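Encoded as structure tokens, the following chain is the form predicted alone, with no partner shown.
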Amino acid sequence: MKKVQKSHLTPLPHSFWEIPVTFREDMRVPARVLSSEPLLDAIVGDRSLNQLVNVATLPGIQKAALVMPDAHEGYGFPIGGVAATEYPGGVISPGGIGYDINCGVRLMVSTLALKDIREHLEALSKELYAQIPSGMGKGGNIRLSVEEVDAVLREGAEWAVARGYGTREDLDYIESHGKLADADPAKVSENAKKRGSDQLGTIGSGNHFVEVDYVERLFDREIARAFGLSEQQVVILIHTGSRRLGHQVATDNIRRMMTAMPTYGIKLPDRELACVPFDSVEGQDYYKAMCAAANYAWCNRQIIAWEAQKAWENCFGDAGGKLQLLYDVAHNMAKIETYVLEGEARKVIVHRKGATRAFGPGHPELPDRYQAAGQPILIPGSMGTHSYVLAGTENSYDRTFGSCCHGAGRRLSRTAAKKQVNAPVLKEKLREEGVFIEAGSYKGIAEEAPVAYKDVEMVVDVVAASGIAKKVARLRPVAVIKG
């Protein structure tokens, strides 16, 4: 199977370029990638565009494959990597998804600012590393029966709310208030909800992390307004997902997919594509067990928020006021929504893996508040490099079915970065910068270095000359929690 070059691609206007449906006779839709010349060479390096036009040759895929620049290879479909199928009948796909559904990014904001709170920094990165597990497989203080999994399973964040983890008013900046309808624990394996029962509250390992950032820059005076957002504020930047329990829900569907396809006819350049009808047993199955799996992360990372209002009290006092959230947003998620194709309106079946939705100003499912501003979007860069919180525009809806970049991007392999980075000078020279970092040790550390990622600024570039989002704030680390 002949691979991607860069000769391939063809320009188009707002910053894409095109390998066309010609290029593989399995090919259903053209493959498009959103990338500046200079990222799309760091692209090319990998197999990610090979990965795209594979999934370019899924059944009822519409209009075309897309990958964010943020891209890099993944399992099956690349991260970064977006592609909407016909409803009912299309496939899903949880390669389309990842392991860690509803993988996603919570940003809360305080009332003080930098010169507030710069004297007191290494005290509240070691609280909040106190007070919010973390690390490979860690279990949090919460411990749940098999019947109070389903519970979370069900309802989302209500449940944290319910028992006290945060207010009613939180629900609704969360994506789909926390909690989507569609769940059902009895999709969920016993095996999973096992997995599941010790983990809420923590935040795992790998690229994961609860950040300490201030605001050092505002682009949209009126939108930053909006979103409550004020330059030197101090905000926390929350990064986890379903943990053990969404790993195990893909990996359960995973295998029954591979089973189950040869029964649909389906016929696939990559296994790791495995997927099924969305109308089938085995597509409403696995779609089912998402939604819970998704109503798990979503509960975890309020709960999450509530573990870093307590550090927060225990450094300020009553002087250092509520954290107040800004908004909850996934990036590892299928989701059905309405598009506009071929002049039609018409459902689809929306993967985003490592892509984040990206509603423009008026769509129903916004705050109120945020109705003129238009969806916050919440991009993570990596320790010691700046964050970005962005604003959706209506341009998302035709361009890129609804969904942005969802952070950097890795440019190195978990291996490859441990042979390249001194985990001890590399904390000490985030240190010297003024970034605190607490993690469960120095594999933790090497592995998640900024040398492993793209350059955020290239990336949120890309995404603003565009044309889907708008740049509205840029955010620099003061402390950082990892696994």
Second form
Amino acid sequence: MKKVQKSHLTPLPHSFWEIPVTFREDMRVPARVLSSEPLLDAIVGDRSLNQLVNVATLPGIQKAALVMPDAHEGYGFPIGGVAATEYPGGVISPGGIGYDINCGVRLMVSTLALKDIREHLEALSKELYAQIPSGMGKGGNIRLSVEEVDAVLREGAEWAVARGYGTREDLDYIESHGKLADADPAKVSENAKKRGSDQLGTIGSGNHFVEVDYVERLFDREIARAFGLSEQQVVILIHTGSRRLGHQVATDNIRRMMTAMPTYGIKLPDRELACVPFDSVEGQDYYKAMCAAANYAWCNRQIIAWEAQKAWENCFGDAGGKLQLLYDVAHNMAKIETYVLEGEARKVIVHRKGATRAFGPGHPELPDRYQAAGQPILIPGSMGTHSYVLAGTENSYDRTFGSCCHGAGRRLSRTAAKKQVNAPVLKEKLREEGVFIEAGSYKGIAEEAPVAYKDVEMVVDVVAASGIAKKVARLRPVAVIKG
Amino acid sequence: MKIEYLPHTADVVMRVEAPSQAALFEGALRGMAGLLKEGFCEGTDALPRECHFALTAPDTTCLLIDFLSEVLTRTYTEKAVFCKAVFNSLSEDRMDVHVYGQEAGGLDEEIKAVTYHGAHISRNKGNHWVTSIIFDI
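In place of the form predicted alone, the structure of the form predicted in complex with its partner chain is requested.
Now the complete complex, all chains and molecules, led by this one.
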């Protein structure tokens, strides 16, 4: 198959570029890239746009296959991909959600400023590392029976709150209140439940982390006030998902769909896009299992937040106050949402793989406090660079099916990063710059070094220029906990 | 048998080459074990953990990916790394296999999943069986 080149892309308004439906005869809709020209040069360098063209062939896909400016090559879908399919007859594809179902980000705000904690940063990073299990093959401190796993899969973050991990108020500040009602634990395999029995409260490895940041700059003071953000304020960012339970749900269902696809006459250019009609038995079973895994992920982040609070109290006592949840949002998920297509409101199945839901002001899913501001969108950078808090706008509904970018996006392979980065030197350099790293291995530090990622400022500037989100605050890391 | 690990933007690509289907499957198993815990299977004779399972798949490539996925699942549920496979039967689209391994303690790499993306078993000029496999890590 021919590789997509920059010459195949036509510029559109609002920082979009289009690969026309004529590029390949099996495309059902065009493929659109949200990007600046410099970022596009990087994106065309790997196979992400060919993967996007493959997404444009999915049965029932609506309007366009989309990719955000933090795009990079994945498997099946590109990372940063968004695809909306017809409801209920269009397909659902586990590859459009990813193995880490409901991987997402949570931001908590403190009442302390950087000056209050600067002298205690090393102790805080060590305490967070001690309280929050992380790393390869590590289980957590909570061991669940199969019945308890079922309860977590049904109840999501509510399960944690009912057992003292946080407060009921937290649930208002989690996407979908931390619980998808369509979850059905009976659709989750015993293997998945076994894999999830000791994973609650753990961040895992790879690009997952817990990070202490401070608010370095505010861009929109009114929205920042609504979000409870102020300059120099210390905040904590958590990035992880449904851990091994979600990985197994995806594996089980991709395998099942591979066998089922011929029944529905579906042929695809890439097996990893395996999909079935949403309203088929296999489609419904996967959707209900995916919802259950999403609930597990929200419960996981709720418990990690409690562990972070415990570390915070151990360091600062009563003077540290409570960490308040600003928002918790997914970036690997499929949701049934309504958008205007061809002049009429229609339900669609929005797949987001490495893309964040981004609702504008007034959306009924948002808590009262954010009704005027729009949904908080949390964009982690990398250790040593910035992260961002954005706010959703109504423009995203028409342009990106209510979606935005999810991070900086990788530019180097892990192998290349390890070759380029001397991890002990990097750790020391970051320490000199005021960033304390606690990690399970030097390998993990090298793989996740800032040089491995694109420039997050460029990514955020594109989404702001496109009008799908507003810049609210820039965060700077001061302590990073990784597996 | 030849196993290579190649760079990929977010994940790991493993290329395996072997003189027969069974050798390819066992090579892929050992390659995955090496990724989970480097050198774990080298010079190891005692493999006290055993699992038995049977699989069917639409084709040989899917059978290989499903085989590795099944072993990966058991790696986590049994808390062991598996190094050896003994096939009771192995055809283009089905297998009956015993895999052997041992407890590993911590892992060097956490593999989320074995993907079908880009995997395709073919024969090279030397009539060896070859494929690449992308692991989501």
